[in-house]
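The chain below stands alone, shown as structure tokens; this is the form predicted alone.
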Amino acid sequence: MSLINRSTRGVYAIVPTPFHPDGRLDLDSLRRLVDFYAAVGVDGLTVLGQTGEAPKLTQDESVEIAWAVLDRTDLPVVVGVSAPGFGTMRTLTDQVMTRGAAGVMIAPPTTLRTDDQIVGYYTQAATALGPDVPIVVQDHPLTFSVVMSVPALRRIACETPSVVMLKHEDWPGLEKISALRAAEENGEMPRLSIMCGNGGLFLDFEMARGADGAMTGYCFPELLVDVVRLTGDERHELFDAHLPLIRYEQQPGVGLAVRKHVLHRRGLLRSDAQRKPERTLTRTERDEVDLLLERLARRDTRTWL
């Protein structure tokens, strides 16, 4: 399986972790999801991120999920390995890279505040994992309360060759993409692959600003594939049709429940269960999502359920 690098492009779908209603892992649904993502044309997969409920998993379960996905697909797979200590991070990294992972994703500890702290943390992480492990830096201040400035990211790109990709989820963040690309053009930093998250909420303009693709988990990944590959009005027209559902799915705290509800309706998940603690949809919220699905299907017939 090929490794990610600083020129990686396309759509890397964030894979949610399926559970049975009693909280057990549902590996049959996981394999069905993996097959589905490949069928709709994504370029890679990402597992064990925040949307994958990684903090709710044991170390053994994390390995079991990663291996199940790696054994099921030839697509490149990025594995989230964030952990409080580098020892745990290195153990999981060794286990998944040996099995064929394409790279690992690391979120920052919530205690980081200054540029020096952020740069130092990723320098230490890269040293702990070794120079041959490609690293994705997850930049999501709304979740982690860590603000990664453009100067800090420039320094990481220059000083840590194994950091090859930025998972860009700053919000608002369009100007950050433009600033990073300008820094590359001016010779101030080497190129980084920039893959965008936030459920695709800004993906149409992020692509226009110079992003390389999406690394996120919208419940219709077909749309993400189209937005990355299309240009101009065609891109915007299709994106606009999905925007109400994308917006609803991006609500903090409830977004994963929306996503799993739709994936369950699509026949991909046996259950829309999350592992506790969870936030389930109310009956009213389910009705609202179903209304959005009905309205979307009038403009994109692929979404009929």
The other form holds:
There are 4 protein chains.
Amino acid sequence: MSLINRSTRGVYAIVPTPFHPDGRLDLDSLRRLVDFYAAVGVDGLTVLGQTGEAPKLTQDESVEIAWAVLDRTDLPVVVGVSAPGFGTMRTLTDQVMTRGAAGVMIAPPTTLRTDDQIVGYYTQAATALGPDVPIVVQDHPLTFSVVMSVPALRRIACETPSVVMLKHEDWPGLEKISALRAAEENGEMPRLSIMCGNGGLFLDFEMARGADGAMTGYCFPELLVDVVRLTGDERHELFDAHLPLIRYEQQPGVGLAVRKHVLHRRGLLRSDAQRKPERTLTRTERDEVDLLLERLARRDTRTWL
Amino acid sequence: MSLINRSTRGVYAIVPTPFHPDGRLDLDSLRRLVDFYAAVGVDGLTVLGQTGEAPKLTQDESVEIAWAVLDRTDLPVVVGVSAPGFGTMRTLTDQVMTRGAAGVMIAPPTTLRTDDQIVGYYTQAATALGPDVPIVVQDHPLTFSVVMSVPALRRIACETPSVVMLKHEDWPGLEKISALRAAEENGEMPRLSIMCGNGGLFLDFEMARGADGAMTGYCFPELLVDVVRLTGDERHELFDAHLPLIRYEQQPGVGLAVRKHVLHRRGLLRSDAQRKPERTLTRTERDEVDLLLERLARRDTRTWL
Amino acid sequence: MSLINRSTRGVYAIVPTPFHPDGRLDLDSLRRLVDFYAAVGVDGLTVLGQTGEAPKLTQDESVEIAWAVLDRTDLPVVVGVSAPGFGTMRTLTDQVMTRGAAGVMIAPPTTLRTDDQIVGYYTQAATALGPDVPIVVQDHPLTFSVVMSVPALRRIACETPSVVMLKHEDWPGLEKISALRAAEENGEMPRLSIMCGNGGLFLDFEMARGADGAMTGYCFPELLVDVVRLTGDERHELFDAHLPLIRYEQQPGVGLAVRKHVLHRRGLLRSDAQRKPERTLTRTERDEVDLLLERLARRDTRTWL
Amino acid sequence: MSLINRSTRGVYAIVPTPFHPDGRLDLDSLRRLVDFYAAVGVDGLTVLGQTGEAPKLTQDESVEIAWAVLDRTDLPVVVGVSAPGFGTMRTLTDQVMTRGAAGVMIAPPTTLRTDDQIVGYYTQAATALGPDVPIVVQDHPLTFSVVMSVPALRRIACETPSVVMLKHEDWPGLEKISALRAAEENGEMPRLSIMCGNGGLFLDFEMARGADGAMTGYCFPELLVDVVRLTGDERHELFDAHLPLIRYEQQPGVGLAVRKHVLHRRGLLRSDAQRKPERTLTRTERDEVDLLLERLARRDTRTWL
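Provide the structure of the form predicted together with another copy of the chain, given the form predicted alone shown above.
Below is the entire complex, every chain and molecule, led by the chain shown above.
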């Protein structure tokens, strides 16, 4: 059992939760997805995030999904455990850490505003979970309405050793990576692992800014693996070929439907169903995605469907 | 088993969830609270709302609390069943309706903005729960960031017969009550039961505007019962005596702590504990509340502690 | 010409801008208002705030109003100079300070979120205005969506000597006053003058917490003067008599119409008109305010109209 | 003098306001920009928008800029006239319409939430400006926090003939275009001109959805002209070449600095200065933009700098 730490690097694929059209969990597709991610070379997995429709799961289902993934792979697995109460958060954390999870991811309550409130929340959460559970801080203002400043993150990194990773999804966010790395170099804070989200929309420059990799759910994780691995022109050429689709998938609300549609077309998900209330693709949107896929296949032949 | 309907009137007390200092449920205090509310003459109870710290409960605990209340009283009981997924919402609804609940209360997801989104959400929720479950719509922009216009509520009332009650907590909100009642009289919408929240801060005028009563958690439910029953100067005299405390209790964030402190001082709660993360009273705040109680007792001797 | 400073105390009445029904400035009423405020014993005036409908004025009108007030009274006058650009802010500031203003008030841009952003904004604004212009920071999250933490205010007080006063309108806000005063006593920050807003809704306790007074626009400034002057039971008795009306006037959106209606009934404003787009009182609202006035006159005979 | 109407098509370039490094207006650069836009074939211009730093201008400067543009070109010019008060809005509108403006653009106040509020605001604004002034509605939730539903826009189009154009910047927004066009075809609303913003980020698909063109400020307006003119694969090829830079320029906050930097490098702006408070490019950001320009020049040789 390996844990994530402040030097963790690479690509952590965010795993969507597969459902049957009637809303039941589809664990077969889940296991197929896990095998697929391992085969394309990701370094870890993340389950039960927003992309995983975690808020729509019962507590039992959350455990069922996390355990199914943990039992299927040797990759490190980060589990989303966000909850309004620390008691519930602690219970799920215990259930997945004892089964071999590599760490947990915690989103901020949407009511946090000031630096003190943000630092205080993660301090309390870390205390509730105990010092041995590595924590990922989710920094996604567009979804959570919480803006995490560099000084707030610096304080968290200094005061709470079990916070080891930042899931970086601020927008714009490039300068934030540079500012955190500069603070580290100036000895103002210990190193944090910085893994980038936002569907990869700025991953071409995020790596050059000092990010450690990607933690996101783009429907071609192969691209994330390559962009993290490549440098210079090669990186940009490949990234630019995918950008039209990345941009389309990154639209709020509809993004998950795009992702499930492509994973379904790739034969990985038996169904592209979401739990209700859901946002499905219209016919025109499906056509637009399919056109983007067709154009992409000309420049990255591995994406041919 | 009586269900709430579009003519329901009176006072529905919002029941806080009692905890032991270590975070465990305190069902003894819960039953004592239920008996107390019945004794002071409320017309119904509401459990598992925000005041009930519902988001911090496990799904099993939610059922445990609702059942404990339902088993203790013959009063109609409304149960909060808000959940990100309709599946979870449906499961809890079934568990409490078959045990004798009078209806369920649903808060809007904080992402809803337009009239169509709001109407659509309650239409889908009502479909998911089935036509036999009476629904209370929670209209509390300050907490949920969702502003429900009169036309949106009119459409919900017209199109979804199982939505029978509005928990009215808009601020300002007096004109909204008048506008809804005018729309009813003009035949533009069927009648809705309108029960007012906001800790009772405008209950003196809300009744005159046409509200059916109060659904809120003020620490002296006796006052709510009287204000709903009295009229004219008598109503205002009593209300004004309580207003300094009502205003203090109505402060966002700290209100629940005030409420639990007073219920604890009244001997109803064994402890004023909240689940973590919690907002407790400082020493000065306790002194301020106690001063308000002392002053209140001079004008309403029933409140002597 | 006296300037506000970090020890300024008392009541600064926020002056509404009088308009004729056709939208023109009514400077006669403005001068009558100024004389009235002086007669009831306020310690200063504030013009061109939100209550003054400042955003609806042309730049020339803003100067005209400020100068009319400055020319009419020897009371210290604070002028709202909030503007998206520092150039415009500087121009208006120069125009009023050279005419004898006591200081300027600056609201935060609604996009500020983190402590650094807030501190940075006031640092830049103070630099733009120069070291000799005393600045009031407006802390009103409900209107501006900006939450100012105690550490952020402490940094502003430490780093920017020309920021001398906090217009305190956070809600809840009592603990914030205590925290600032404690930080001062611990030597963590220099003293700030704290003047309370929110229509006076918590002024009874704010004074005991250490506030220096009130800066708000309640339609009976006599009450503000007395609550600041009195202590103990006497303070509470008087305050409680006014609370039903204070609470009604404090409703967002409609509050200014209540205020202008009462000042009109008091014979101070020739018209209760606002500039378009405006929110006027309905017939029922006027009746409700008049009922509150009638009830108030029984307990505070000075308010008889 | 030609006015915009409900059939207006093509590209309206949003003109940034050029400043000297000391903050003074640079009207020479402004005229150079106007000539440039005309030379590359845009169909119209828009001045005094957010991109034009309109809120940082004095009222006199706003007129000066609008007149300088109107005097320089025969292209139709839309002028941003957003203001908190209708009086100010009306004054600026009169000043530019009598000088030959083609219409005015109005952003919604950030406090609007419900359909009724939004429809009511534009109805009142149109009444204030009179029936002969063509109005552009700005639909940009990310900046203004106002979400305009299709039914709200339909009502505006039906009830207010002088609203002729939608500046479409919702995100996601493709389905909204389709829904508006479908409502038109079903006879539920008259036609609106739909001009797309968001820096062009979805212009490849927006045109196919039925948009009439682009109204945005991308630093290569040539690209907008071509994407509107071309179809099919040709459109996508060219668009995809620019997408990496479009995406970079579209970042909130920093976008205007990118735009001014490129227009400065193109020799059109003498300085890339913004008015204070401003957000300038860091050295690394400039390098990133320059890299994107270098890569772009390989695929679209016209962009060679």
